[in-house]
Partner chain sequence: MPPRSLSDRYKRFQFRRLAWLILFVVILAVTFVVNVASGPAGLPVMQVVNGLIDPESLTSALHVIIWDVRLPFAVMAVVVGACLGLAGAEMQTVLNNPLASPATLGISYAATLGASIAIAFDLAGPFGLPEDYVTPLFAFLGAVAAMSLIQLLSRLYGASLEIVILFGIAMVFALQALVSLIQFVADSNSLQQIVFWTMGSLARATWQKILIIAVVLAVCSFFSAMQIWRLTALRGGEEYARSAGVQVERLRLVTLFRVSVLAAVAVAFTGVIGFVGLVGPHIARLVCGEDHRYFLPGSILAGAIILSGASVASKSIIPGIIIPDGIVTALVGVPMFLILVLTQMRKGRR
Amino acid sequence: MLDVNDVTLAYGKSRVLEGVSFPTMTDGNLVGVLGPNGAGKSTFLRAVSGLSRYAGSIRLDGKEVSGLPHRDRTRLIGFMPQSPPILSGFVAYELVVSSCRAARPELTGAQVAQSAEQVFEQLELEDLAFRPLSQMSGGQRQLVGLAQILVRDPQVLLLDEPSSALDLKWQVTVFQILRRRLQARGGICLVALHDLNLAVRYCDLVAIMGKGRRIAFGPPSKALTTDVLKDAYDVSGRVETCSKGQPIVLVDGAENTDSTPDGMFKMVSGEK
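Output the coordinates of this single chain in the form predicted in complex with its partner chain.
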């Protein structure tokens, strides 16, 4: 169970989170953290991970995250930063194993190897396992970054835009993997993302943020309303149901741009 109450966080004099509270998130929840650029999504995830100091309360199974012993926090919470791992001479498998050995010193080499094998298979990274990161694309490195977190098998996954550099197939695959993982081992997963349709399709709950505050929270079909979209993103849009019964977010246009009556953006002259 994860409880977030009245969390405030500032960088210097600038307040990035302002009294953020969410209803209790329970075991098995995949929660999308949504909002425009600068809404405080990454900062919120960093606060939950215990990497940034905050005021207020973030409790994991009743224990304050900031008060957890360092080693327990690393074991329980896995935070994936927004940028992919840096270009370096590491090969993927070596980086994933090394970072797990640093994060979970109590695990044996064999346990780490077993976990790494599973994660590489899930993410179909076997063919890239011994390729240096300096010879990988941004999307491939992002998958290696995700592997670094999954291999530690934390109870709480905090993923900051894990699919931003991925192609269409892998955007969907990553969320399917996350869903299967939650079903199999439990835990909670918070994912900051910009793609509202991925959130609507795969998340149990969405937390919509704007200017460091909570705008809405709940199941996607209820939380993502026309008013919330306008409030958070300054766009006119709606959530509808497609012919296969899946909810989809349709954006008619930004408030300060022209849009056609049928919901399509106007073509700029010269575009084909």
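In place of the form predicted in complex with its partner chain, the structure of the form predicted alone is requested.
Just this one chain is shown here; partners and other molecules are left out.
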């Protein structure tokens, strides 16, 4: 179980989220962490992983994440940052095996090799196993980054935009793999993403953040209402049902075309 209560996150003196709480997330949950740029999605995942300081309480099975020894956090929680593994001369297999050895020192060499081979097969990366990262695309390196996390078999997966560099087939494939993994061995997976239709199709729950607070939480077909889309994203939109009975998010337009994404400069006449 993952409990998040009254959590406040900040960059220096600037608060990103304040007093955020969510209902308990339980075994088998795939949770989409949604919100506009600058909403605090990445910062929130880093806090859950124990890599960022926070005020309030984040508990995994009743234990405060910030109080867990480093070895326990590494074993229990797998965090995949948004940036894929950097270009280097290392081959994919070396990185995946090293990740497993670091988090699972109790495994024998044969067990580590078997786990790595299973993950490469699961992600259909056999052809890339012995290719240097310097010869891979951004999407291929992103899949290698996911393999580094899956091979460790953590209880909690924290994935920051795991499909951002992937084409349509691989976006869908990644979420199908995550669903199968949760069904087979349990655990909890939190995924920060911008694609709302991936969220409504594959996530059990969505946590929608923006403007320094929690905007909504619950099953995606119920949480992503017209009012929530307007509040979180400043757009006019709705959730409808397709011909196969699946929910789909439709966006009709931006509510305020003069707004500027967080972190960008707004250019006006005579101003730089």
